[in-house]
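First comes one chain, alone, set out as structure tokens in the form predicted alone.
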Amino acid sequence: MKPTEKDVLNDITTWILSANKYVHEHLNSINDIRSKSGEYDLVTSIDDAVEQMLDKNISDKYPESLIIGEEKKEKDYSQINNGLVFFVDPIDGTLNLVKKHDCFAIMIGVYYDGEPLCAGIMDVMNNELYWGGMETGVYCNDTKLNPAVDLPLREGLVGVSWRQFLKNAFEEIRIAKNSAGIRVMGSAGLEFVEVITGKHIAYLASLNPWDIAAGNVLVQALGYRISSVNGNSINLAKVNHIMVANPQTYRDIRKIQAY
């Protein structure tokens, strides 16, 4: 049976706040820093502990659900469109955590039968929890956020992934030149937050499913457009080259990419 959005939101926000408390308590005792796919693709003892905490919470409350976690060695995408699925990113922006103890997030995105249900993104160092769902709307702590407002590309800042920007694979440089400027945060979750709070007008990046899942729920709940850069729907079984923006900015970007 499909759980209610309200019940799942109550659970994930409680779990994320508990994980946030743990991170603050252990921020000065990080150990076991390891590289994964490259020198700057890091995982730490905090990543491991937070994911274990969240996995246990989810498994205890929803034993029949599927969990796709960043640090899980085995990821089964074959059933992500069946029943309840939790996408977990215990620390989004681990390099930022290690290098400056700032600008990183804890994220959970929840889907049912392949459709967005609800999500939470915790801006850890600012103690701001962005949470909501398709029925509930989106909040920052106790403050409800406003729906997307149409603005043209030239009037706002664009968040980018620096590696993707340097490759300029999807006209990122021309997009940047037609905007007010670009910004790089190093945390997909916080880039999504910049968009849903209106601080950035768009975000372009190449992201894994656990990087996208939570933000995908929140931007859709507020009326933002999100797709792969070629206009296709997001596929949470693979890496996606995504762009998210308000509807007018989205159309402006698509025109530039089609030039």
Contents of the next structure:
Protein chains: 2
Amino acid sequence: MKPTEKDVLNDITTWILSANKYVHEHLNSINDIRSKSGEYDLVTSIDDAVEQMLDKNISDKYPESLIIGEEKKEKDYSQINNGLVFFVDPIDGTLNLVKKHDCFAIMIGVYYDGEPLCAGIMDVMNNELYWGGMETGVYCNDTKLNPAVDLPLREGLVGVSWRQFLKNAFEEIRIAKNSAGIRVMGSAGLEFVEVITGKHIAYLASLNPWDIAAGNVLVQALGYRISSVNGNSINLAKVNHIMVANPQTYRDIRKIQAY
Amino acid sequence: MKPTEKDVLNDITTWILSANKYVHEHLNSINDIRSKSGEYDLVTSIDDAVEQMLDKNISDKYPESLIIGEEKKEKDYSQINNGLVFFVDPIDGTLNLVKKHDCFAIMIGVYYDGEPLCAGIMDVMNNELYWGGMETGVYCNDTKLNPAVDLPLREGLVGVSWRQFLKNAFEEIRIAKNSAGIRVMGSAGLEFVEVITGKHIAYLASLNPWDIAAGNVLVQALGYRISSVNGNSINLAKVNHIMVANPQTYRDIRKIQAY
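Alright, leaving the form predicted alone aside, put up the form predicted in complex with a further copy of the same chain.
The next block holds the full complex; its first chain is the one shown before.
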């Protein structure tokens, strides 16, 4: 049976706030920093612990659900459009956590039968939880956020992931030069937060499903546009080159790409 | 007569904290947003007001001193190596102030006979004042900061200004690819702060004298290396392509450039 958005939101926000508390208490005792696929794709004792906490929370409460987690060794995408699915990124921006003790997030995105249900993104160091769903709207802690701002590309800042940016596969450099400027934060979750708070007007990056899932819910709940950079729908079973933007900027970017 | 570092520090930190209070009180009533040299080189009513406050503070207390300010129409560099000189950036990162209400700084750098004396950089939205001098060392609010970390380039994050980065005139892209990653913040002052707190290991950018002056004092007081990217000394009478880094990273960057 499909759980209510409100019930799942109550659960995930409670779990994320507990995980946030754990991270603050253990920030000065990070150990076991390991590389995964690449030299700078890091995982730490904190990623492991938060993943275990969130997995246990989810499995205890929703034993029938599927969990797709960044740190899970085996990821089964065959059932992601059936029933309740939790996408979990215990620490998004681990490189920032390790190098800066700043600018990283805890994220959960929840889907039912492949459709966005609700999500939470925790900006850990600012103690700000961005949470909401398609019916609920989106909040930062207790404050309701406004629907999408709508500005042209030239009037706003664009977040990018720098390695992707340099490849310029989707005209990122020309898009940047037609904007007010680019910024690079190193956390997909916090880049989504910049967009939903209207601080950035777009975000372009190559991302894994657990990097996208939570932000995808929140931006859609506020009326922002999100798709693959070539205009296709997001596919949460694979890496996507995404673009998220307010409606006017989305059109401006598509025009530049078509030019 | 040369004033003591301690006395000037007491003055500039008091003035910066007052200016910080003013900015917080007027953040939601920014008006008169104008472009200067380029479309995105902005100045607002807040830049104007903070400049006037700081100029009056300086002129009343040190009437013989020279002030070089971002928003001053006429900048006289002929006397910058004689006596007491204040470099003032009332708002560093005005584009961020306007678009994000976040990630901007108030900066004063003080020199005597062309030598660094003391400085303050205020991270306004975090209410953190980074201040110090060559004898005093460097503090964040009441906490003394440690001397320079010393890590190789490959182990840390590098801040860059993105337009300069794309020109790649000084091998910025190869430097980036040999680091743990790049970040783009859009505020020179806060990029200096990332270096002096050890969060970033280097910063490369093309900057005006008032963007450099305060950071130049604080990084030298902590033992970081700073120069023009070609190895020459900083010249506070003109735009400089600067590189600031911990000693080991500085050597790594110079090696890449010489390669």
